[in-house]
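First, one chain by itself in structure tokens, the form predicted alone.
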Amino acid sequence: MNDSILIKNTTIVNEGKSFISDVLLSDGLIQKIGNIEPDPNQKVIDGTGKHLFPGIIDGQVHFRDPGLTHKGDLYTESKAAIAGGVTSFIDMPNTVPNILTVESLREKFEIASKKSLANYSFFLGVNGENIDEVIKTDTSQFIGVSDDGLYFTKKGNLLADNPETMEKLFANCKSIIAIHSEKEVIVEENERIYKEKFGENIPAQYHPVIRSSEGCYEATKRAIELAKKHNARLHILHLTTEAETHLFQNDIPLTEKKITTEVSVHHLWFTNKDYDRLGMLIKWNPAIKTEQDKQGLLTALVDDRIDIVTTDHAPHTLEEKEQPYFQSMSGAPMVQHSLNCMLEFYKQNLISLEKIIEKMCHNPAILYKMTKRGFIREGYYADLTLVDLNRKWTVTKDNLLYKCGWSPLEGTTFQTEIKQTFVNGNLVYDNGIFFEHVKGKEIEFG
């Protein structure tokens, strides 16, 4: 049900500009932007002193549904996303079962239609075992194909470690190919060295040494070379090193790029110095690296070598995280706080509001060719978030919405607060209160 909603006197941040205006939402769409007189039948929201952004589009999450729902599911994690101003997401294929067939992909869409509060899409998984089936399929029907997370299932599932498989995929795939870029052979040799030194209890601080900058750079460089050879559409997931940023272009518009990349929020937020404090809680693959890498990633984001911001949201239970090095699961939940993290960088004068919105809203919609999303434009879906840029609050267990019940950001005080979130014209989150009667929609693209 889509009642008319009028947001009055808010500061709109959109397409490189910030300006005060009113926005009318009706029938799921943005009907009008301008000076609008209230109607008695409209719900009026006073946006005075607040900023209205397009809804955040998170291009990489692991919501764990189906099969791993003790960690999170499409309901709980989309609810956390909504509270963080995220209105659309693309979920990765490393569920149980892995999403390696069109049939399993359809089943996942069916689950989401009943559970997700945000708009949704899903990558089809690709590895050495299903590559022939994938390239026989019209891959243009998928928002993208990806190997991300599949290495947890079985060694050798990373495309970056299989040049022959990658050549075959790049030569035949008609969709975006989104890959996890690390050379497993380098990682495995480093694991052997540190296992000899420490046994099973390798300290967390050695994670970025084991999953090294060299392993990332070599894999990314090779993937780009192969993509250029075949004129393929390559997207490198969760970039982590300053060195890798120099492999990407910023001299052409995103609409013309064949090779793109992203940075996940935690690689901008944490550094290797945080392992002493947080240990395995910030064990991600690829690993959080140095202050120099963090600064290099932010610089590349601002100067457009990096195209989008994601979370790689990956909930695990605390029990799964608090294990010795080789047993501790990689990944952590971030989707509830990604916008808050980026707004802290704005507060530090490291990035503009307009650039944040470009990287978190406009560019994901452009990169994945989403239909009528990612912008505040008349006729577009009314996916919006209203934010107070001057409201302090602290992350605690009590205000977390993840099913896993923890966050590496606990104790962090943010200076900004998400007040309202709208999905397809519906007010779904209002100052801590959720309205769950309408679910999100499948993201259209093309």
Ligand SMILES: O=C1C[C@@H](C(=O)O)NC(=O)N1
Contents of the next structure:
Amino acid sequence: MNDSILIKNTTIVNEGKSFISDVLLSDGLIQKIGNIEPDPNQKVIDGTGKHLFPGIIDGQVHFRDPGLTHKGDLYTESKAAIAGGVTSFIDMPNTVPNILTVESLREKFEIASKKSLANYSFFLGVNGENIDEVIKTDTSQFIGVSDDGLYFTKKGNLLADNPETMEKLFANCKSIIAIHSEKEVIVEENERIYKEKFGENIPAQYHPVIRSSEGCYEATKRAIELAKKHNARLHILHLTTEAETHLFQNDIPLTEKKITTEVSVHHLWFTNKDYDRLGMLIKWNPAIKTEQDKQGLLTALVDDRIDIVTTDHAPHTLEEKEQPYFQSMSGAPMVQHSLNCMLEFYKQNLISLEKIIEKMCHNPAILYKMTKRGFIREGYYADLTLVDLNRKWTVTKDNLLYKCGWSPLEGTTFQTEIKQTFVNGNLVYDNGIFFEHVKGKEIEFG
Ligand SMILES: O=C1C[C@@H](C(=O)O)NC(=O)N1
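I've shown you the form predicted alone. Could you give me the structure of the form predicted in complex with the ligand?
Every chain and every other molecule in the complex is listed next, the one we just looked at coming first.
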């Protein structure tokens, strides 16, 4: 038996089309797509009745390695990702230490090469202190710069609240600038008002009132103005309001866009009505907002004002979540179920399969200029996931792979199941069984 794998008779979903074909994987790559006769030395997987997608590329995760590994690490969370059909991810810099230098970034790559089952890359963080270094840094072989939850004053302000640093960054940075777009001064004023009313025990329902739509809109509008002024390359992370979607264009191809954005799955899935049931478990920053916002985000995703879907996978332990408002940590794990969630929208006729694949596979690869990933094409890395679109199962504690051991989706029944996941031509996940001997690779760009 050689290392090649033949997937027979599967429905390939790729580049706007769905068609039945065979796919041959060997030497890490997709060798051939078409009618292929099996060779006795090959492993053959029957894809009849199943759909083959390019592996999902999640452009925003927090796998907590190094330093916060009691919540999750590059092994546990990449394993959960693989079970969800995710073959590549980009991890955020708010670890311990924060990833603010190329040296600490290289250490993270080193950890990932030993632990990650999926392909990986990392954002370099920017704040008021390292900005001069960042501006000089060649970021062509990792992901630009990010201010996702990176705090640089004692008060915890985001980059969006420091006009001088913002101006300097936008005027000088050649990389993609990815911004967590909320205006902390607005948030802080709201915190003051609701603390006066409720003391420490502000109900979770007030989270979107405190981390308000206005705070998001003002920060996003300002970042876009700055990007236009300096002709900078801006990406707004996890958009949450319908109002903000109108700040983005859909009349130019993604390859030509200077300003892009994303939506995270939980902002498409939950609304403020869910705080009654789930409380602090769905406390995220930016906050889950209204039904109208959720509908607006989905509309903007389908009509191409929003370019990609991410998870912002952000595990915390249950103890860290189940605290009074100010102590309860924001964020929740999502990476194992992002494709299942999106496929539920397909089942409800809200989005096509081809559009889901565009937003979760093709566009992240285009947006970040990844080499030979994100598409089912001959000569590309064989990152693939085989999915049964007609199989019901329910999320329970027993089938979660997160180190934190909980999910806001527990009790949810999905109608689709991820059967197999292939990373660089290797079958890594097969119906609940993992083959972990081969690790993921560093994503290349160019
Ligand atoms: O942007 C972020 C960061 C994340 C985290 O916990 O790291 N949690 C969040 O809710 N939003």
